[in-house]
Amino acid sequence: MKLVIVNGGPRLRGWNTAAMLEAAANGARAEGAEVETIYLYTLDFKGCRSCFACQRVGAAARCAARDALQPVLDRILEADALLVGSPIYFGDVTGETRAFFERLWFPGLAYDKARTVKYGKRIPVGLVFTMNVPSDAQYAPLFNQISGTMERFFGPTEIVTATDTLQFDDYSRYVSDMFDAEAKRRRHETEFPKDLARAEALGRRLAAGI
């Protein structure tokens, strides 16, 4: 069983999104899965270029752009499960994550009257979102749109979030007095381990096919 994890956050190690995805990877490995983690911020790629090559008659359900993301997309379409994680910036996923979604989704949709999904293989999908705000309620429309698209194109999709996340090691070094730094630290110490446990459980479920 092969799980592909896509990290759409800029901080590659040790911080919120990366830690949540690593916890999920550990859970999947504990269930015997092979795990590959891809860091979008290390790749040279762009979003959909609107070339429409993937919509030509007889075209394969593959993005035609030849760059660092193209082999990643191929590996995702060959995988048995997919997990994507991103922090939320200004009410949306990171720019790299959005560009990745464009390239992943567009080739799988036919412009026929039935709006046929061209990807034949159904796989479980996990989504991990981390954010600084105290509650994820305001982002429900965004999360529902992403998860709904994933379910349509790939398969059953589950979301795990972490809210009120820690941003800095030392808040005193930054202009950040809108935050209660001590409360942030306490929350990170008491609640973030629970978020990690939920991410690990998600990884286990993905490995088991949800």
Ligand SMILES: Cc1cc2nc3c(=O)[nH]c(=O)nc-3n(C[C@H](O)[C@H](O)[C@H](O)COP(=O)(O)O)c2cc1C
The other form holds:
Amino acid sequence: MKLVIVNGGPRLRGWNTAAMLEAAANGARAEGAEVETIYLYTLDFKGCRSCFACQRVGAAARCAARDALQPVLDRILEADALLVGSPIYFGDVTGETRAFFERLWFPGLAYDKARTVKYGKRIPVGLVFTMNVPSDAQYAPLFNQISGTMERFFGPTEIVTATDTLQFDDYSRYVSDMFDAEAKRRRHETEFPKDLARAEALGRRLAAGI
Ligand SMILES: Cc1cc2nc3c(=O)[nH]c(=O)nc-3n(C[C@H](O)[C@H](O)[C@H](O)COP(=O)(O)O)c2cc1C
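Having seen the form predicted on its own, please provide the structure of the form predicted together with the ligand.
Everything in the complex follows now, all chains and molecules, and the chain you saw is the first one.
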């Protein structure tokens, strides 16, 4: 089985979102999955341009925009599972992740009375969100909107979050006295490994098709 992971954060290695997705990739590989990770910030692409080519009568459920995201979208539609990760920026996913969602979702939608979903295949989806706030409760409406849309277009969707994340290596070098640097460090050492374990378990479940 093939799992496509999309990293929608700008810090490609070592930091929170990348580490969570790496843990999920390891979990999926341990279950025998083939894993491909896409880094949105390395791709030259834009969000939906409203060309409506995908909504023309008889059109395939594919995005017609020819840029670096198009082959990625094709590979996702051929995959057996999808995992998307993003840090939370100003109460939402990153701009790149949102642009990716527009391109991923719109070709699957039909403006017919039945609101037909044009993607035939059902695959499980994982979502990983990392954030500074100590509780993810305030972002429930956002997460419900994204997981509801993923369920509609693809299949059963599970969310794993990491809260109260470490934002810099050395808090003394940044204006950051709104944070308790020592508490942040402690949490990173004691709680973040548990977040990674939950991400790994998510990767295993996606590989198992749940
Ligand atoms: C531009 C920007 C905006 C952010 N906005 C929020 C926010 O609205 N809520 C929040 O909880 N964290 C916010 N954060 C913190 C990040 O979401 C958090 O540190 C995340 O884990 C970073 O992921 P990374 O380590 O993979 O880059 C923001 C960070 C940046 C750089």
